[in-house]
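In structure tokens, one chain follows: the form predicted alone.
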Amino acid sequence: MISDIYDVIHRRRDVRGQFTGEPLPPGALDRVLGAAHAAPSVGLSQPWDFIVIRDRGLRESFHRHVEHERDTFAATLDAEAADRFSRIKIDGVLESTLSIVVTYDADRGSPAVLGRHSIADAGLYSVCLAIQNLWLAATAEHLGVGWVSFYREAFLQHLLGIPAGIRPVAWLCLGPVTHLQGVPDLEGHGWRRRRPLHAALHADRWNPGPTTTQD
């Protein structure tokens, strides 16, 4: 049904604290990765790869790095923001069932990637579409996904033996969850509030004031 896709889109959350660690249902990982691999890509280059990480030692090493980067970021905040940030869980690396690192190969399809000659980042946008497909498919499977962004790309390349020239774009935690939050964590903690759609709409040209979807 048409309404099903809208339900999945609006239920999707960036999960951090609700992972159970239980095994994935049979076939779920293949279906989720299949959905990611079905994403559109510039010039049909399919510039992504997926590293499925179950090894506990690798996850613990990455988690220690994430905690260090969390401390680095916290040190840049004023006292009020630092206090608010201290109550926000930023990852589920150790609690989730497994992790998936999504990478970008800018040379895939070279030397002539159709459609990328004037927009160099079009390949990177394609990888983001694959990640979104993965996230929505996981939500439809009643699984949670958490995108961890507190890391240095060079560290992750070294940790996972990713070749030079291949860029790690996302570390995604994946697994069954107790539930999906009604509102995003950052909104629940008062860090940021959602921007309403009307504030993001412009008619024909960029305009400083809000517009509407009505004529």
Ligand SMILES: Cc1cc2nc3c(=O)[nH]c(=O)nc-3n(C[C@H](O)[C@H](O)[C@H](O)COP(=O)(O)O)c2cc1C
Contents of the next structure:
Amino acid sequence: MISDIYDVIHRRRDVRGQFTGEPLPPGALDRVLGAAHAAPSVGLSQPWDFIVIRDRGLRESFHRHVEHERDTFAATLDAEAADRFSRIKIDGVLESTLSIVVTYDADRGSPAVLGRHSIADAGLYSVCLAIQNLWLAATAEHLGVGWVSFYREAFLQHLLGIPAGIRPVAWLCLGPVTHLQGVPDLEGHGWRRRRPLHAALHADRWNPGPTTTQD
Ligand SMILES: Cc1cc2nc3c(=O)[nH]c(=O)nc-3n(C[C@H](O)[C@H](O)[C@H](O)COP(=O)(O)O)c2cc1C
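Compare with the form predicted alone: the form predicted together with the named molecule:
Below: every chain and molecule of the assembly, starting with the one above.
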């Protein structure tokens, strides 16, 4: 089950269109959540919670909201980009086996969160590390994950009864997939290409580096 870490990192994909809807293998959900919960966190605050959503009605309500937000985004695009966007699937909410909403509680461990006094966002960084752990563990389990961010936080808070002050950070679709694609879906659709590593590297100080046609 445990593949080489680099293999898992490079096989990981954001999944929208390849979910089968089949049940998860026994124990897989616990292992994936355990991996998320093992993430590093600022001041050992572990500011995350995980809401596992199987309810069809909740998923349909969320999906309708996502479709609305998709339209809102599409309306901001020029005709050419809107046409390209119209062919891109942005979620697998209804097709995946289940969803997990990951939340952030800024009050966990406060007021003296060790290491967060000067960088308030360090708490959010911690939640994102838990999400990445979950994503990689799911990939090692040959499951797919799709991060959906086409939503308003207030809508999701109301839908799931999340208390005030706790922020939903991600809606993650999870489940078995037919396969993981070799390239990101957005690249496949000509929306955007991945930046080569050398374009992101700086030596000693910030320098412009090689320019690309894309940026
Ligand atoms: C914070 C965040 C939000 C994202 N939101 C969405 C989303 O709403 N819909 C979607 O289809 N993909 C979403 N993605 C997936 C990205 O489009 C994807 O990671 C990127 O295109 C690279 O593809 P890969 O993850 O397969 O390497 C999101 C990813 C991140 C990290």
